[in-house]
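Heads up, the chain below is alone and in the form predicted alone; it's given as structure tokens.
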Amino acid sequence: MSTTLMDTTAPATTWPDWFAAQQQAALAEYENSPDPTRKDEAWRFANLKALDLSAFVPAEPVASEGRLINASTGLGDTSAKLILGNNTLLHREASALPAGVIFEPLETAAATHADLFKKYFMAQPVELGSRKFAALHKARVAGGAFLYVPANTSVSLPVEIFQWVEGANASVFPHTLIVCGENSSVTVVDYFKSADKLPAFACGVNDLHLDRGAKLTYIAVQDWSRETTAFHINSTVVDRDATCTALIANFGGAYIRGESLSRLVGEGSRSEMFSINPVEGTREIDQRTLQDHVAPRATSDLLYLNALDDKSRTIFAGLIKVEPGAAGTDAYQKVKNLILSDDADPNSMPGLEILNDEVRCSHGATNGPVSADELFYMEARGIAKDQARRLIVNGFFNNLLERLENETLRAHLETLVAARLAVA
């Protein structure tokens, strides 16, 4: 009898018994939770047909371990690297990490650093619509990365994580848990990649926790196959005087549902939320965000950029929420849609919920085509129209990348964007 994703018996793992019990409870929650409907505000405009998971099955061990390890190339100079394929560790290197930093597979952390794991793993409630799928993730998670940077420790070179899926209709459940101690700093680049062009299902979660004065730059490069259905659920908690910069680059996927919650719980905390989304064909990117200001005098800045071609579709629904005690909040939210086709379908719903008068908040969304003047300028200099449009889109995204402080990281992402857009 064939195995399905929803079989009661979970794939074999080495989780400790206490977590295996939690997984059984999570599976029951998933099975007993109603499916999203059009009446749910969190699923407004969503493509509910994409939520049919009946074709997907548990991922088998990868057949090309060496190939995936060799293909896991990124920045070059790094402090550490973790490579996972179909929920299983393939390779780990961490020789350049400072003393006290913990960087290991998620299952190992649950067993050897249980107190840290229990405190931070999926500790924040899922508030943006995908609680049912977060429960599925918890029930089926079988691999991932855990990074703990202790207080007053700086990791000078970036940490890279590669999470691969291989095989037709294979399901993976990538999880990244990052805990930054007081006054620590680290940069993490998380790659989500397909080993083939086959349909697959990914249901991923990342937890980012920043203690006082910590600084984290987190880059997620989503490059699943064009046949993949994926959920990416993020929660970020930022304490006093800490700064989190998170950038999501959605390069692949047939249907991507992304949810990002940033909770500013300490005075003077700062959250930067960026997203780059080149979309074409019939691909769909559905992103929901919450900038939750709990503490006073905190700052959040959100900028999402979409470039839509053919019959592609994007949805953005974002909320800035200012709690009663969050006086002095400074919050911004902006989504920009560059329309490359008359058949493209952008949907933008920015919003505010302000429960304190002493704040400065702004939000907005814009739609616009490629500038005719820019196209004329390039074509007059011998650049073909299609290539000219690609160059304009490339510049559109690079304007956002300029906000990144690390020049090497910025250049790396510019190279990835140019390759994705086939800019010569």
The other form holds:
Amino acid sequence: MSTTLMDTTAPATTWPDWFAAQQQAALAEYENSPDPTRKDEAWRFANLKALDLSAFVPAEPVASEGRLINASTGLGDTSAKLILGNNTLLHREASALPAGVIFEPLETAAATHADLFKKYFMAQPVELGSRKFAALHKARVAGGAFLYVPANTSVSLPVEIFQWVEGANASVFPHTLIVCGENSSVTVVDYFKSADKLPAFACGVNDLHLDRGAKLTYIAVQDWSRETTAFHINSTVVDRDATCTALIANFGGAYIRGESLSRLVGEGSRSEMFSINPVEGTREIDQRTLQDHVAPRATSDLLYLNALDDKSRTIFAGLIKVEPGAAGTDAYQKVKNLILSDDADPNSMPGLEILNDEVRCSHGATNGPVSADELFYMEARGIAKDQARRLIVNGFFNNLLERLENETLRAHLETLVAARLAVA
Amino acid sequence: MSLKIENLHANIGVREILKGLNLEIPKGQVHAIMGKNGSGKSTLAKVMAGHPDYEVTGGSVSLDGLNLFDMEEPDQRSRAGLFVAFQYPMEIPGVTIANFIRAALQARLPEGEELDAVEYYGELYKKMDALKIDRSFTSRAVNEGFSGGEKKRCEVLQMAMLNPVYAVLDETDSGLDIDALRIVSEGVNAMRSPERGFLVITHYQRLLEYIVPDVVHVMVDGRIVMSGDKTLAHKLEAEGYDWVEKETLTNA
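Which structure goes with the form predicted in complex with its partner chain, now that we have seen the form predicted alone?
Expanding to the full complex; the earlier chain stays at the top.
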């Protein structure tokens, strides 16, 4: 196995020199880091064969720019939109944003807002196993999205980001960096899409930073081709009284490795970590999470839903860590596996590490089939078994979507989930 | 044209519950089955619907000459015109009533034909209003967190939307207060027609004050042992079931 890309020559980018130098160092780190082994706790149960990256090549500039821009449709009403394809900006609409909001390709932001970029870009340590791939990401990141919402600014309509990959074995390095100033609020929907059904490689990072009292709803709709290998490394930092709701929907990919770290650094902060994962065929989703309670009286609530059909496989390994100073912590972690086939393989490893006595924590994992009673009830109304099963799976995910406050957004996601299940 | 049950035998596990049941409901009539707990009333409803826990070991059920047991899957029976309102309707988390009924109607359309959404909601609201079900229920998950009465009203709503040829109502009166009983009964009565037959299964005569049956049957130990007009229901209410059992034994 080789986790080295076939071709590691750097594509042409417009990063400032100081960052290009950091990329050189990151490339060296990537090349010199050992490959993961199953002896590493963070790679327990992992399918290491899926990490063979030797077939992947740098992405060419996109050939079907117009088609991808036209296909970048999400919510009807948005306040801004950024469309990137193969690590390059294709289109930007940002005229409806309030004054002071910065919404640009990351590469542009590194030059025009170097101070912000330096402060927040990949500022969190990678703790969930993929340091090597985070280094690869840093070495190759291009394009990307940067959103900065200044203090006391509310962006009323959602912001949408589309990050496309096109071409056989193309490699993309999507990055979304969101910085929410004090008492600001914004909703972001981040779509990861393939222009074709070909194999591709994505190695993405997103960083979410919430200053005091900020409110961020971040939705990632991962819809890569069913042949794609992808890493998504998420980190969230939530300061005092701020609330982050992050939902990751994994619709696509042959192999997905997701790592989500949420660090509650301010008193009274709140982090909701949700994920919905319909998996079938031989697809595999490996998710590792950490809810790190640093500050007192913070709340974290994690709910991951997997519906596994055929010979699909999921891994969930989650840790709630309550640091000594985090008195009054409320932390919840739950993974539910809906098992649709005898050959499906769910693996759940919930965990707690509590260094303070004054906490309320719960964690758990459940496995269960579709209820025979529910199925019978639907069939008794004339709905054929396959369709009834699909509705029940749909309902399983809708239960989580109900947790989203914004009704338009919820309806949009319900439509996406229903469409996704209809073509499964 | 009738719903005809002939010499029906059915087991749950190794235990025989239905032991040669005969019953015919001509189209246009309402028949009631009364009987004590454990007499097999609910089993009859579930067996007709095709519940997988029950095994039919003999006999037949036909809908206007169509053999029900030729249709193995419950959904086929439903689409053929049978509706069973269950005593304990299931909760389906995350699936809204509107989507549930819509899927059931969509399943009745030919491949490629789409249900007209505007027309559908118009019809749904009309029937909800008649059953005094708040319109906000359309976006609630099926039966989840419903009171007993709400569940039963929701069963009748489904029946009204699906327009069955034969409807079996299993203990639809249980869990209903008097106002709900009246509303549900009005809903059923509004659907009485020469083109439809009803089998009302109940424990109490009370329901039959509202849904007046053409024929009342008494079920004992998996068989219909006595049939009569609505006055039979009054007699059962007043005197209980013991005399029926004695009389049946005497006749046997």
